[in-house]
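Read the single chain below, which is given as structure tokens and is the form predicted on its own.
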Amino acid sequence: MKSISLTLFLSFSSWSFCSVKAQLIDEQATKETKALYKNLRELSGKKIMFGHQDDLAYGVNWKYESDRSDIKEVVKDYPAVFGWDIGGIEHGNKENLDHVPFDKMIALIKKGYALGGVNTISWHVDNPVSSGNSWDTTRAVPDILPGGKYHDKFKTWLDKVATFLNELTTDNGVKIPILFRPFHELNGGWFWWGRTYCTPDEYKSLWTFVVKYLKDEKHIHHLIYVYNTNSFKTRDEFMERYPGNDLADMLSLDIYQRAPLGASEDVLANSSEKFKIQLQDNLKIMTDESRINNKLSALSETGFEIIPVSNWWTNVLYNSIKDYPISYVLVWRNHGYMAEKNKMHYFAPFKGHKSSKDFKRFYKKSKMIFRKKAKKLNLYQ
């Protein structure tokens, strides 16, 4: 079937256009990046793209098999958003912290773009002061800012990020637009850039330096910059470290449902109700702020490990997000069996999983966009 434009698609869906002009913080952004941002703005409040971390790389009981995807095996379609992480690139490693080789990641990001989908990248960057991992909370932010003892070292790490980003180029020379989400879950206490380990001004200075360095010094112009928190209690907490409207393009949130392994039906039901209340409260605040500040918004990470609730997709997730103008919702990766923890670790259904039937119902919701619909929207034009 011949592709149809976003305008035609929305008219068929009886949606009106977003009346606010889209404006990226990077005035030199590539035409494809500008087009993606504009089209995401026009979809806001009307459609929600579905995403999955590392979807094209591996799934439950498989790895690096051409054209394979756990999502595709359930609904005969890929996600519309593909999530990746570049933790480890700062050292020039061959693979990221989840053991995905960077050369394969580059190829799969190119494939996701060719499929008509959207790629988003986070960065679990190691601690540049202690040389520990992201979870090493040795105080570091002041020392990597301009004038700091480790500033030059940190710049060499950013140079490696820039080199990687420049490799995300099609055979025709098109730079692939990326939703870039560095220093995520900023209000948490588990990463060295978290709320406990740097002041709001220090975080803002770090963010400002990274954005300006990549944009103005390394001339990277295919990024859409995504501000990100973990779940929060108040509006002030969510916006406390926001760097300003000239330094971020999108507001986003990470929030997961949790319950003890093997929990009873009553415990799971109670967990689901609490999660829905918290998620909707957070979405209300985030989307209000995105409207006030004229920004996009997203539920950039979510899920329920091993999905123990059979109707989680429609009853919990969809019912929680359907009334909020988020660009996408992304669930975390399908690692499969974790030998070191003796447990399964996955957040999306796979063929035969007990939530697969409900996921098919979720897929058919008119508001949801997977790869086939995304392709027809010509998001980069």
Contents of the next structure:
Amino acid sequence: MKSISLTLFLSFSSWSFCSVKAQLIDEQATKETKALYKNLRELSGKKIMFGHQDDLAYGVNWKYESDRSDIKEVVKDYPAVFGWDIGGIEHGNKENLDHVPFDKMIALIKKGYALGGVNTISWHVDNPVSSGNSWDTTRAVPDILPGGKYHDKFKTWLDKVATFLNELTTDNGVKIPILFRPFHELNGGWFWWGRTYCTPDEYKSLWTFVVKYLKDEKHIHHLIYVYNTNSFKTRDEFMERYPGNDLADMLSLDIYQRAPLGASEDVLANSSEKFKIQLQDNLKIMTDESRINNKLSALSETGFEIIPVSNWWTNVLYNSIKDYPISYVLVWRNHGYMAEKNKMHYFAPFKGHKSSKDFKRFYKKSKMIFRKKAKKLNLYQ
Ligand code: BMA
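Return the structure block for the form predicted together with beta-D-mannopyranose (BMA); the form predicted on its own was the one displayed.
Entire complex below, previous chain first.
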């Protein structure tokens, strides 16, 4: 992708205003990873890619059917960003916490790359101290840091992550670039690495250790590191645990709209208005910080479970994001019926869903990028 004026602007701005150089934190990043980063920077402020978690793996009422995607059945195109989660890889499990087999995930990440899209990975890692899951908030961070009782155990977990990341290689030996978003929603109180369970310094030490270990000890050079919070009240809350400009490439935010099941139209409309205000407030702060620190940014998780508002895509989502220079927006997974909770769990439309018509309008927005446009952009060159 060529954009001389933007390149000039970026070099000028980094020379005159920003002390932080616009480059990946990993100086040894692979050619394709550097190209992706450069292209994302050039697209920033102009285009927004659309992403969906586990899109190629399953959807509402189907699993592992080749070439299938709920999004594709609505707009005849795949998303441009494919989200995955490697929770469970730390034990050498065969499948992740949502039962996606890792061998299938690897094949689908290769497919996403071949389609011209971008893959992003989060890690719902188990609690290394209690052996509970990510939501087991037994205090753990100090014990897994260098010198801690569980440090060596935690390193063996990172070794498994590194092995998995190394398997993301094409037949031609190209390592597939990944937007890596570990220890996500860091300001929440639900994961063991969350704000309530470690100090800012402990979180930063954990982040620093993991980045340096993967990069310098395991020689992983196909990652773009993504800092991530849940919705927040203040700029200080958003940046409190930011590890520093030499340790993250992208700032990102997770924020969901919620309303009681079966809520009336009035309640839904009110909820949408409140959500739009909150989302834009958070996007403003995040994109301000990404400009100040010369970093990329993303709305890395969002959605409204079962999408009960038929014009949610254009009225709520698009209208809220369109003026902010985020690289992508990703909606969470289409699990379908969840027996244990006796409810439907999905965030993207599927064929016949009541928001499908509006999703087609969203798809047609010139600012939005799905797979066909992404392919033409040659993001890895
Ligand atoms: C949550 C839900 C869970 C899932 C977890 C990790 O938001 O979708 O069902 O296990 O994400 O993917």
